[in-house]
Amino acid sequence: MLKIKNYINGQLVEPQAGRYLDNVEPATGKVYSHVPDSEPSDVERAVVAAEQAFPSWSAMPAEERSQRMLKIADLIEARIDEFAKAETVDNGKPLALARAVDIPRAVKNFRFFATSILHSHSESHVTGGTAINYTLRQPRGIAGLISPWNLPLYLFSWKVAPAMATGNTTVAKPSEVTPMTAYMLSEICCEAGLPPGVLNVVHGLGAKVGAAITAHPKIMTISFTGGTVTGREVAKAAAPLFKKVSLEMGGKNPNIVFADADMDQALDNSVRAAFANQGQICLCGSRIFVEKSAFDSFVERFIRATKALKVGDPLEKGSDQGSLVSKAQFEKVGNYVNLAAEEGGEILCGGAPPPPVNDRCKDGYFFQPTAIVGLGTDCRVNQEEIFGPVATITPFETEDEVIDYANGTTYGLSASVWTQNLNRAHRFGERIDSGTIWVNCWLLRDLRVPFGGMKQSGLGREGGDEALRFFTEPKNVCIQT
């Protein structure tokens, strides 16, 4: 059975005290790899890596950083199908969407900032006619990188691939649970031939790995993608260390449909905003808000076309739902659908496992696509992050009833607006709590665009120039003339 490694100043190494975990394909159940157990101790091997990296690496012109990274983009693109059958084994999604999605947009990613960094400018102030001041933008040394399993090397590059271009080493941790094609691409590093330290992969628990990236006295800047508790944890640490820290949390996203809308488009785009990648996004629009003169048309159709989605073994052509990540998620999730139902909550679909889907896959965390009516904005089901495929239906009347409907948890990622009202539509642009709006579109994604979340959704920017800026620092130089 494979024993996945750490990646370590340029090499493949096992965990220094020789422990690993398991790791389950979700989709059966059952063990198929071993993930590093690491210890503080490899965090610290890979902090040395990183450290003695940073000069040769910081100082390297920017167009040879970035033909390293479009070289790791290019072996990556080549392997495509491998690294999209390995990302559903060891996720669970659907085979189609991680060779349509996941693969090819950390392939962008690396791609996108490997080129952007060719492009830089510098802000200058002419003072007073006396004295010219110009901005340096430095890198800001080692950077640790933790990201979760949902969307394992999407996400994972989405952070590495802007700390390196920046001229930042990085110590990285992926999510225990999702592991395998973090380990790829530190194989791809290797055949790259990027310099050892540069990038370092720690595998391991977030008690253990995280935490010890997190409170490292020489990682000095912290990027987190993850659950809103573990993030506090990650703030509280970063804190009396001054820390720059970015971190990319929860959603409970609204999806606001009015009556104008164009309904076909509405109602397919709600349907993969609820459940694609099995509700397992953090972008998904679970709570769904419909104006009442559409109200009954819209439920009728939705639970129409729910019920049409096929639950299947994600290996498997015509899949449409694969399997939740893990038993945790699994049993999670039915909890919700069973408070829905305490909470008053009419299950109109779903709301339990499938039949077995076949016989390999007797095992396996799948759970039937689930809409849910009848529930009061303020319950539990429709204010915390479930994370699943599981949401709910409610209409309202207003716009301001349907904007405090909104606006309505603790969390602020994303909104998505369904009308044909232009002015309607820059008026919930403004009054929406979310860091991204949408209007008549879901999950339209610009890498140039700052990406991330208010309230308890996130803190700081990512993406375009907030990543590169983010993994700088900036230095103002003034000379008098």
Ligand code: TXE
The other form holds:
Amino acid sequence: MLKIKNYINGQLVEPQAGRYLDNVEPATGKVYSHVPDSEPSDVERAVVAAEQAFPSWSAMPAEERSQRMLKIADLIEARIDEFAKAETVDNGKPLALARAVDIPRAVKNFRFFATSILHSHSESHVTGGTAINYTLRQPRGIAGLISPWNLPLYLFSWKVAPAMATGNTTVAKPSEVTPMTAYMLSEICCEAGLPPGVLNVVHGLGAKVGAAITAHPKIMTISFTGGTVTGREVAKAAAPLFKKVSLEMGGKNPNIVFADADMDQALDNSVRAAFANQGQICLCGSRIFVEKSAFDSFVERFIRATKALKVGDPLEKGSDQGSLVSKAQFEKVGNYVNLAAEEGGEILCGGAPPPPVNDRCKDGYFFQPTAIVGLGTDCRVNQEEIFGPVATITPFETEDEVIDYANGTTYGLSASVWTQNLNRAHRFGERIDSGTIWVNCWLLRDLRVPFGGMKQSGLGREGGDEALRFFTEPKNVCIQT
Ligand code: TXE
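Coords for the form predicted together with the named molecule, given the form predicted alone:
To see the whole picture, the full complex is given below, headed by that same chain.
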């Protein structure tokens, strides 16, 4: 059985204590590989390597860093089917999704930041004929990168790429739940001739390895994506040393459908927003609000479309829904569906695991896409992030009413609004408290835009110039002329 290795100082190495964790294929519920149960001493080795690599990597001309990153992108792309299958086996998502979204986006992340640094520029300010100021943006040093299990390589590379493109070296920890593609990336980095110590991947438990990264005095830049509860722990660990921290956390995103919307478009995308990746995307539209006059017809069509989704073996063609990522997530989703019934909700479809999808997956963590009506907007099911294939549908009558609902949680990550009324679209862009508002679309992503959340969904922004600025330190040089 495969034993995944850490990637430290350009070498694939065993964890020093020789301990491993089981890595389960969620679609079968069976252990299929082992992941290092690394210790803080493994993090220390990675920090030493990152520190040694920093002077030459940060001094390397952007064009040369760019070439190495473009090589990594090409090598991933050359193995895209292998990476997609590995992601599917590790996470439980349908192969078609990993092949169409996860891995192509990881390639794009490397290419986007490898080319951004070739065109990035800075500022200068002339002071009344007596001085000129120019802004230097220099790499900060060693960046600690911690990523989650829902979009493993997509989100891992979303941090690794800008961090290394800007000349930092990195100590990175993917989720212990889905370590495989980060391990495969390590192999690619060896093949691409990335200088040793630029990227160091230390696998293991968050409370041990993640915590060692966030607390390490030589790791002064932390980029985290994960749950809000854990994000708070990361922020606490970083605070005493005034580390620079970026947090991309949970969401409870409103999906608002007006009666004047293009209803076919709104419906198709509302189903996709609710259940893509088995609802395990922080941007999922899990709270659907529909204008009262369109509510009954929307619900009828939404339920019909949801029931048509095929829950199947994620490796089989035609599967629209795979398994949840773990037994823990499976139980969490089930508990929230039970809670919905206790809170007065009516479960119109799903609400339980499906019959075994096939013999291979009879012990997998599958859950039927679930739609619930009749819940109050302040109940726990409408306030807390479930992170599974569960959506609630609630009617509204006025704009003010639905804006209050939309803004009425502790989260503020994203929102979708479906309407043909242009003025209304602009009003919602201004009044919805979230980092991203999509109008007549969902998950349409331009990597140049600021990406992240407000309130308890995030701190700071990723993407484009925001990422390049996060991973660099601005310095003003003022010269008397
Ligand atoms: O995430 P965690 P989990 C939400 C979702 C999910 C919940 C928990 O609701 O059910 O978070 O999921 C590392 N110091 N999202 O447990 O714990 C951990 O090893 C440093 C939304 O998977 O946040 C992993 O690598 N690191 C999210 C990473 O943090 C620590 C996507 C995320 O793990 C740590 C995933 C610590 N003390 C879950 N404890 C999104 N925004 O997309 C854990 N980690």
